[in-house]
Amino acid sequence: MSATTEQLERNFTHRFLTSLRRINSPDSKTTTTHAAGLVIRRRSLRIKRAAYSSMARAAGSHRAWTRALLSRARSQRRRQQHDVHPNYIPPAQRRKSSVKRAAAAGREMGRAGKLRGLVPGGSRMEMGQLLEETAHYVQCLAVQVRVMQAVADHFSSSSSM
């Protein structure tokens, strides 16, 4: 592992564990069994968002994919603060996105198009930048997997004792 990867892993681990502590706070627990499924689903979504936000913040804002992920996280937070369902899309935005989808369907969906769909913010990148951002994004995803696996291993070994 290179020095930059080790630093990225340390930054991600610190940010992710801090987020997990916040998610696991006592105010987010419930006692009713009926609401338990909903609570588990919400908590798992919060963990997923925390993992991606932590990864983007650890990588820094100089990357296009990190800015795209953080922007998405901010908009999700705003929707939740305004008590709007997280999957709600205002009618004006629905029309715009359907127009974009129709335009995208008309274009050839080659390998580059598929790659653009996988990398956050990839649709707005030139090919050279897309490849560079993809390499960095994959490196960060590998770090994320290693850290999350280590956290899972730690908690599974401590719970079995």
Given for the second form:
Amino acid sequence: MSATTEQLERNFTHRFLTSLRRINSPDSKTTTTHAAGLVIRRRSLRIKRAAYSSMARAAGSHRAWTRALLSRARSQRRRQQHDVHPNYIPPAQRRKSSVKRAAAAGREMGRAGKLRGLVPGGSRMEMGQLLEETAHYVQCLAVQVRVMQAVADHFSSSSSM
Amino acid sequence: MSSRRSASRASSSTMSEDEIITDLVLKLQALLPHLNPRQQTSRQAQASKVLKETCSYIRKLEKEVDDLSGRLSQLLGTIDPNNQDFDLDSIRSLLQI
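Same protein, the form predicted together with its partner chain this time rather than the form predicted alone?
Every component of the complex follows; first up is the chain already shown.
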């Protein structure tokens, strides 16, 4: 593994574990009146978001995909705070919504259309940048999966002791 | 970064967009593992294959993130939040870094 990938992995692992600790703390917003299944599902969503945010931060803001991902996460959080569904987009903004743009990119932009929909911020990039960002995004995703796997293995081995 | 962008804009006036795509995609292929589109005869077909494989690979990785998040959520429910389980060193040893 290259030195930069190692550094990325360390940086991501540290941020991700910090998030997990926060998510798992007893005073976080989980009430015992909720069914266990719902608690697990909600926590799973928080963990997933923490994983993507931690990776975007670890990868650095000089990448367009990290900026796009974190900006999307910020809007989702803002909507949640106002009791709005995180995927809801108000009517005034809908024409410019990135979801619609991503779908339109899939229809209009030929061979790279699907890719534009998958890479954060992809619909706004010209082709050269898109492919470069894609390569980096894929490398980071692979690191993210590898670390999450290791963390899960670690937790399952400690709980079975 | 802006110089890179204007360079591609300049070249797109002399090459067709398809040629640019094909060229860059083949470069992308070098960065991704287990892609072997060389069974395709034309460069165009190779490039299409790489794009398609890249999309599948991204989707596969994102699905793994989903599954692992679910698994971690279940596991977090079983551990004591105050104990040593979050220590960085044992996880580093798992990752061998």
